[in-house]
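First, one chain by itself in structure tokens, the form predicted alone.
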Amino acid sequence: MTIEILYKDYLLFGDEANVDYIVKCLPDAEISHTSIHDKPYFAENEPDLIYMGAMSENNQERAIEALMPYKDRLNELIEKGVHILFTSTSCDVLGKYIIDGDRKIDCLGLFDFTVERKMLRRFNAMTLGTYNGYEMMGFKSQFGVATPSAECNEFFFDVTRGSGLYKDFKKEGFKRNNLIATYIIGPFLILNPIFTKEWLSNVSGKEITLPFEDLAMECYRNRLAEFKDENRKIE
């Protein structure tokens, strides 16, 4: 199987840990690294998984420019059910446009949401929710806030505590077929081992065992208790 990592040299926060964890979980996979000036591997091939993670706002705009010629191909792969994961600020690339002061930055337009970027006001949040019957959690830190249209119904998971796409909105991220876009920063996959085990088993077509799986599950339960503690403010 082949995994394409887009713009690894741009990664921020703990999102590089997502890449490292994927590689450790799928040690037999062939990894294709795409730099900003490269033609994406997915343009002429069909990888089993495409990943892009957190990046600065300047690099976000470079990524939009680099991917724009391939937006139809990316949409084709989404419709075919290729597994794709965008995390943190890379999610903005999938929307219609970003408003940054008096600038309007056109994005790939694959999902029906817009982003307002305020560089003097960082949006930090903790999020607890449910997906496929189990609980998800994580942290956010971003200058842009996504607002879906009233017609948009392609969300990733339901929020039970904390902030979704924006404060008081109880949906987090976007999902269509096997594309998942979540604003949770890294190490998202390590924080959510139940999701990661299920997701990567689907990607690989066989049940996988996570590295140090028992310890990962114990840490997950402990962190989950912290997120659910009513005495801890998470919004």
Contents of the next structure:
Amino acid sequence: MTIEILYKDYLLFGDEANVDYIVKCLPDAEISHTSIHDKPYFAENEPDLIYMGAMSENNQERAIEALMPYKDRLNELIEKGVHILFTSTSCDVLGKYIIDGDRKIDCLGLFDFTVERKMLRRFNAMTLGTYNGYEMMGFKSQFGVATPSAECNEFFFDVTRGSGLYKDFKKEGFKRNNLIATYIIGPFLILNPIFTKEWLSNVSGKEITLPFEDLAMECYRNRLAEFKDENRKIE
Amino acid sequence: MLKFLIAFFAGKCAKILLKLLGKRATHFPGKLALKICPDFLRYIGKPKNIICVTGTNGKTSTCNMIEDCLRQDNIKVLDNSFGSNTLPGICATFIDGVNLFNKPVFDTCVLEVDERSSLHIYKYVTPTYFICSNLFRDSVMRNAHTEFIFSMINDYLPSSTKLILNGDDVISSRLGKGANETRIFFGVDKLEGEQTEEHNIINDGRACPECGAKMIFDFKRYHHIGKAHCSRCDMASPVSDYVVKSVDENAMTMTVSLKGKEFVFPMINEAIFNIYNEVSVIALLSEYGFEPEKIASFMKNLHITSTRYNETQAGDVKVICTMLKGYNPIACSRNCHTALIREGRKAVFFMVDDIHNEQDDSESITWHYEADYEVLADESITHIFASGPRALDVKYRLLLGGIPEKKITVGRHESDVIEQMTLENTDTLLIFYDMHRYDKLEKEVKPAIVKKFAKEDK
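Next up, the form predicted together with its partner chain in place of the form predicted alone?
Every chain and every other molecule in the complex is listed next, the one we just looked at coming first.
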């Protein structure tokens, strides 16, 4: 199987660990790294998984420019059910546009949301929610905040405590077929071992055992108890 | 102006009151003054010479060194070492630095400035000299990324300020480019026997800050520190004016080229990040007008404060305590690498959880996954201990980093860890602690370790 990692040099916020974790869980996978001036591997091939993670705002704009010629191809792969994971600030790329002061930056327009970026107001949040019957959680830290249109119903998971796409919004991320986009920062996959085990098993078509799985689950349960603790501010 | 006068006297009264109550001056008087007069900093009297020091790591040590050197020359120095390095702390410092008629009573001040606060500070304070030690990733929630912090400083730095920059830092060396007339660079040449090209998880210099293309490192010390050029555009590291050419760890000296001429200076500490701090101070003092010999005589009397670094003995084991800013993956990585290159067999104890954060919500573990724990898999590292609410997470991180499980001992409380602690075949125990854990370290942890191993010795 082939995994395409888009713009690894740009990764931030612990998202390097998502890549390393995927590699550790799927040691036989071939990894194709795409740099900003390269033609994406997916342009002429069909990888089994495409990953893009957190990046700075300038690099986000470079990524949009680099991916724009391939947006139809990306859409085609989404429709075909190729597994795609976008985490943290890379999610913005999928929306219609980003507003930054008096600038409007057109994005790939694959999902029905827009982003308002405020460089002097950082949105830090925690989120707890449910997906496929199990609990998900994580931390978010970003300058851009996504607002879906009223018609948008392609969300990743329901939020039960804390913030979703924005404060008080109870949906987190976006999902269409096998594309998942979440604003949770790294290491999202390590924070959510039940999801990761199921997701990577689906990606690879075989049962995956996570590294040191028992300990991963124990850490998950501990953190879950903290996220549910009424005495803590989870927002 | 009336608002300022009210704020000024309120600030002064708060200072006096705090003093009478026996409390060390904090940022409170500044906070109060700002509440009354939001642009208080604009009107408060300021010393003639203002030296601002910023950067992700090393600013406190650098400020301490500069202040000590200037005071050795009998210069009366105003500083914010007991206040905070954000806007209220700096206002409180300036309140201290003027008489009741708002006239400065100091000629010189040394200010540690939080990078994130640049927009508030430089709007009304024009530094004569500005040192930036480096710009690295820090707390994700507060500082986001280096590009953001770079812009925060660069967009607000006054163009008349003389900049003293780390020429080996691909990011911060670009500060004031095209705007500030005087930009002086310091650096450290590749040292004899120095291992370079080390693998780091974080390298924010992989992509060119100008065009986004791949950067090529001609020499990489660690992370984005070294000399590099872009594979596509003309972006390249600058040539440094003040360069450490060599160090002698036995004599604890270093040879520094000052604009082409070489001089020997005492070396305060052999850790490379401390060498960078020291050469930045040499550059500043030289630009300030001191002769190299005079600077060397100041350096002889400097040492790192014990709250940041101290050594003790526990039986046969030397215990070295080093402050490590929590949430800061670079500080953690640098200390892991320092542990690795230290001679002998070493054990490492992490006390780095953010206790305050843990009471309120739940600490993000992002930074642990950006720190180079992998180097601790080396055979010379005998044990790794970790305490705090995130101890199990740290254990998982260490296991993923290839550390054998038998080497790892973790516990929620330091006492649990010390109870299980063994230090067989170990020459040195390195304790890395967050600044908020210093009291715990000094009052409980260190004495307990010393007692345990001294007792076992008997």
